[in-house]
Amino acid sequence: MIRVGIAGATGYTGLELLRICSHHPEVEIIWATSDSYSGIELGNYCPAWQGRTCMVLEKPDMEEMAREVDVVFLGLPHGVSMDYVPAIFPHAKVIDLGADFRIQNLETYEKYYGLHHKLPTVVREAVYGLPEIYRQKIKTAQIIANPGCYPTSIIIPLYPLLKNQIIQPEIIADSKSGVTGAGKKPTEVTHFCEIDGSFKAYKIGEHRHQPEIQEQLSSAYGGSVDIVFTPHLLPIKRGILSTIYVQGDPSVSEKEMWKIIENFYHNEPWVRVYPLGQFPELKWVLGSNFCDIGLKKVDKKHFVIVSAIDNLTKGASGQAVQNMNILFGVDERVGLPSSVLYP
């Protein structure tokens, strides 16, 4: 059994980790922490767990708690993971669901997150946790930087096209997310009366996921990639749908472009490339670990790519468990949800 600890268990990603890990046949959840709700039984904090567990949420003490587990999931606010990692490293692997180890360029990280990075050496050691691309590195990693939700929905469909240099390195991505992407702490922007019946773009040209996307796409292309990324807030709880606009050579057909993506992900259990003429919808991925992709050529050189994920599953906790499976030699399909929450 893989002994698991979950730090930050009462956030949306932490609760999703508990949901997934509780059904995983190879996992034993040893502890779950919460600064705000320590000492409270999980079933009293979240009644969905009534009658299922007697686990009590604990105050984090990583010096001692890391000794009890094989891997620690960190579902913590940006900047906090840096304080936890040094205590965990001697004893357990780390899968960080925050942003502290995703961006290799520390100046860029500090600019976008407004934080001084305390562990530059660990950043260089961290493996970006997109399994379909970095599987071999993930197998031997000590620390895995779980990708952001928006980046997952954009990098997966674009990676094989940029790797084969079949599209121009100037890209536009419009992404629409449910409100859970903003985290559990309520704000004026995200409370019910502000989002219900509305739809808006936000943080245009300055979203924190922009440099993460750009760094990974440039690595795939082997040169600089420019991306205009605009996130939007949907009045729904969960899910991301990204509409991506790219340019290809006029001689490249729709079927040829589709085949490059389909061939790249043909054996990937959690990526579904739709037949030509079909496009993803959020209702077909919610609650699952799938990333769905569709494509259309709209004129001589322009292509539209549509992808859909559940931001809490493939965009966060499901991908984290997929990384854990690879890290410990377990089939990466094990324990992960393939059924969707439909209707």
Contents of the next structure:
4 protein chains.
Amino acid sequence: MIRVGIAGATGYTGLELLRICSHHPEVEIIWATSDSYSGIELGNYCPAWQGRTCMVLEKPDMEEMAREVDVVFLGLPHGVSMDYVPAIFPHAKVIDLGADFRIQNLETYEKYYGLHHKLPTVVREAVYGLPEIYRQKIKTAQIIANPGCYPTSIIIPLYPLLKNQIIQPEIIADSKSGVTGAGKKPTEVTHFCEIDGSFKAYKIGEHRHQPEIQEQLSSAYGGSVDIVFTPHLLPIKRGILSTIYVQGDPSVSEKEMWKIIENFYHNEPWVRVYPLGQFPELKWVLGSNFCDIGLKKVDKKHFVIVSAIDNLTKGASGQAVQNMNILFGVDERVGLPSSVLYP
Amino acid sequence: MIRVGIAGATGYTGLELLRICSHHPEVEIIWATSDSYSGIELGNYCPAWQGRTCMVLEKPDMEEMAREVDVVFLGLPHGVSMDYVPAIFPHAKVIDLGADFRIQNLETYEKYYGLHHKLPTVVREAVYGLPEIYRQKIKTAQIIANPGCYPTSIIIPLYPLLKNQIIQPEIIADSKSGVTGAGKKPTEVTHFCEIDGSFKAYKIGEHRHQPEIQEQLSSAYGGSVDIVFTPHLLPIKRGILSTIYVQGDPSVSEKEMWKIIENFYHNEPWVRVYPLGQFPELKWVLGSNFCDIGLKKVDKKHFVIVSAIDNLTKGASGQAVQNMNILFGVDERVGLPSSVLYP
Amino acid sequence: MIRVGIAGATGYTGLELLRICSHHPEVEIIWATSDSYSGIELGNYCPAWQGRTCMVLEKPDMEEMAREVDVVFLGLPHGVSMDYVPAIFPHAKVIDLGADFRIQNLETYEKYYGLHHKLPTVVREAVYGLPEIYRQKIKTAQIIANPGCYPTSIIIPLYPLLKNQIIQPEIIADSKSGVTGAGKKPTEVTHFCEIDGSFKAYKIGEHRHQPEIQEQLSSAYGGSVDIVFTPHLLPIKRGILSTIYVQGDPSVSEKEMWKIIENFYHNEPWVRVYPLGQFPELKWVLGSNFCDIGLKKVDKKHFVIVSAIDNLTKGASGQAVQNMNILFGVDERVGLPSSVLYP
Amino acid sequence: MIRVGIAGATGYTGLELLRICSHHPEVEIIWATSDSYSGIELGNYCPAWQGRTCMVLEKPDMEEMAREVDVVFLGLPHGVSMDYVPAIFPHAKVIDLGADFRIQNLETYEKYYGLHHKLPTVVREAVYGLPEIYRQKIKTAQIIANPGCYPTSIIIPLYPLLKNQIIQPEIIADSKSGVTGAGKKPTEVTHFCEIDGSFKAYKIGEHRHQPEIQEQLSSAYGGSVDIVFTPHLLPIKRGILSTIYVQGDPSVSEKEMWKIIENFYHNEPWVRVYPLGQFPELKWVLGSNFCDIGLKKVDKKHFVIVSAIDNLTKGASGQAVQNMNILFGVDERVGLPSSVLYP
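Can you now output the form predicted together with another copy of the chain? The one shown was the form predicted on its own.
Now the complete complex, all chains and molecules, led by this one.
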């Protein structure tokens, strides 16, 4: 059994970790922390757990608690994770669901997150936790930087195409996310009456996930990739659908482009490449760890790629558990949700 | 032209007052105040107004501002309204959309709202602003206590029945409200992800509107009326639908009961009694000032009454403007929205 | 392994059966039928299944297919189930999710469903599939009439109270259901633009579940129970929340009433009685097989009970699988979803 | 008074025409037709109208009915409009909300709509009803082809930029629409449970509005414009938000690009160009006739433009009434909704 600690268990990614880990046959949840709700039973904080567990949320004390576990999931605001890591490192592996260790270029990190980074050497040793791409490195990592939700939906479909240099390094990604992506803390933006029935773009060309996407895509391509990234806010709770516009040589057929993606992910348990002519919809992935991909050639050179994930599962906590499986030599399919709650 | 001032213009009832008053042919909006957004153009606070007005939100200063207007609408938290009233009284009439002057029994008010009432004499002189019932008194009132949203939906259908003592003074009202009823301030309760796809009852048997309903129903009946009142929170923005259970003598037919309501409201512009066999739905009233009513006899003695209003319009700001029309001798139909935005 | 056949697999209850059975460790799904989609792969009909199964939907032929299984779930329109049963009986047990065998009084059935019943003797031998109440009879049943969704949410909380005759046999049940209750077939009523942002009561006092509720409650009470039942349509996909109004002797305290329910369900794995002061919300049960119950005394004699279920799970397919577990001697907790997809 | 007839009044665009025309001070609605609901009172078909009108829906008989009016709005399926036109022409002007007269290239029309066009000469004389662009021609038109909803949201922001040839003739338009765009007829696609909580792209690169957009943009540019157009379906009722990606010379600043749009629409009553740094959201336009536009330069050459309309108002019936105003010499602002129902 893998002994697991969850720091920041009362946020949406923390609760999703609990949902997944509670059904994982190889996991024992040793503790779950909460700054604001320590001392409270999980079933009182979130009645969905009533009658299913007696677990009490604990005040975080990493010096002590890290000794009891094999791995710590950090579901914390950026800037906070880096304070926890040194105390954990001597005892347990770290899977950070925040942004502190995702971006190798520290200048970029500091510019986008407005913080001085305290652990530059840890950044260098951190492995970017996209299992389909960095599986080998993940196996032996001490710390895994779990990817952002938008980046997961964009990098997975583009990686094989850029790696093969079959598309131009100039990408337009139009992404739409559910509101859980904004976190559990109530704000004017997430008020029901401000979201329901509406829709908007936000942080156009300046979202914090943009440099993360760019770094990863450029690394795949072996050269600088330009990305125009526009996030939007959907009036739904979960899910990210990204519509991605790429250009290829006119001689490249729809079938060839599709084949490159399909071949790359053929044996992956959590990536589904749809047959040509079919496209992902959020309802087919919500609650599951799948990343679904569809593709179409729409004119001489433009291809439209559609990808869909659950932002809390494959876009956060599901991917984190997939990384944990790799870290501890467990089959990647084990313990992860494949069912959606449809309808 | 009626010169109007709106105190608390950036809350949901304040914005609804602006929506209605801006189309009212007899109204000139002289000022609109906001504690938090004073100095800001309305179109910047709420882009729906961009290009339509240059009005700037002002810091409230009633001593001065009351002189410039004929009537002040107070869209303020309870407890705050009573601080504004003395400065307004020498100069203008008051229509209070809050709870401070709705309940005649001060002990009840103080128990339910947890506040000491500073203006007991003003409470006694305040008129409860249900136009269909208190029209005569409203005409000459100095201050009008605009009814609560739930009470409006419950008192209107029950008043004629209790007045005629054709039902027992024992009522069950099961009401369902949209989220705007909880106000614009973001809280954990109103977070999109906590509301969407869910539904709950709340404050069962202890909601602040209960004593208000009871006082009015008892006054109609001429004796104490028991009310069991259960509010619920719908995953929608606007609207209250109340399902009300009453008992009559087995000899009373569905048609007779219906006739009593129908006759009472026959000439009312803003109450629609549906033909027997038809029932209100929220979509037929949202955005309008209508209160729609349907009725059915379901067994020997039980009758089910369904009423529907828009909580921000007939349940708040629309009714406030209807009261203003009465106060200033304007036809009650003028300036009030009759269209719904369907679908 | 229990060999399972699902007739009517492409409706919402059929798809929910597939969701649950596919994770059930003791179940092997032998076949799933569809009149309209036979010959099509499940993953093509419903892409959520892509990459997870190669199952092909089959044309129903009970004579043949019943031989291959231990139990057949019937997810069919009322009137159709009774045509399937005779062919299944020689070979397999039947769990009918429709209404054909729920009501013992055939006259009532024929009046409410507008059909002549072809199998009156089977009705008499059918067991009403509420495990918490009829567990013993279910164990040996040949055919189980799986309860309606509204009845499940109303009978579970009321059964112990009526059995103990601690409440009057006069009940008001105000129920609110998500749209999946109306089935998958598109109609004017279920059009997104007719539902979203709206709310209504429907079939007031004349819903088909009313006689089913009445028969069960009267049986519990040992005498005729009057029920006023008002269903409503919520703008959500899943879930039923029932607000139930009952009357007790003034001497009965809230605690006593609560104790009767709590004691009755104390050891039940799928019924959760909330501590006094807490109430169910749909989000705490959606996707799970739980029935959650809360209770409050609101005046001298009135008690308000709130119950919540997922109409497709505890209200249909989950309860059906719970019944199957009992039929085949499997622990009732096995294979049923306890997690909700929150948020 | 302009005497108006509405053919196809019970669809969503027909009902929106009724909403707008009923408040238009210069309009008298003479008749409204419905194939399926003729003989029924509007208030019975759609209870929102109860108590507001006694109008009865009529069976269409254009030979007779066209004589009674000055203008006929056609809210009919494509292919049907062209059957109505000949009978109307001798008596009244035509504003067609369908697609039959929007595309000048008949081959393209026939390919995309799968129909033989019966009135090619009328197509040539039809004026494309975008008032901001074709105002002069509209004034004297006999028949106006009211633009499609997606095209309206895309052509308005792009027209001045292409006219000035300041952007490259290669456009990516990622559009998101509410469900009313799919019409009132219930289908599997528009079932509440298939839409709520989900999101998808559809008809990628093959939507019928694509050739309409292309024809108009090419005409503006004076040369062929390539458009990649991806429509998406939002889980909301009304509204289209288009995110448009264009490329300009690196020397062109954000301010210059913005100025070109701003100058072009400066005096337009129904187009609002947002200050730099601000962007449209659907909630600021829903229910109104506004088209809102925002712009940002995101890298050396890419600009992102966001436009928002209500698809039933500026995207259909509002624009139709704006065209009617021009046709009959009425100020374009008159009778059109400027308020949104917010929240």
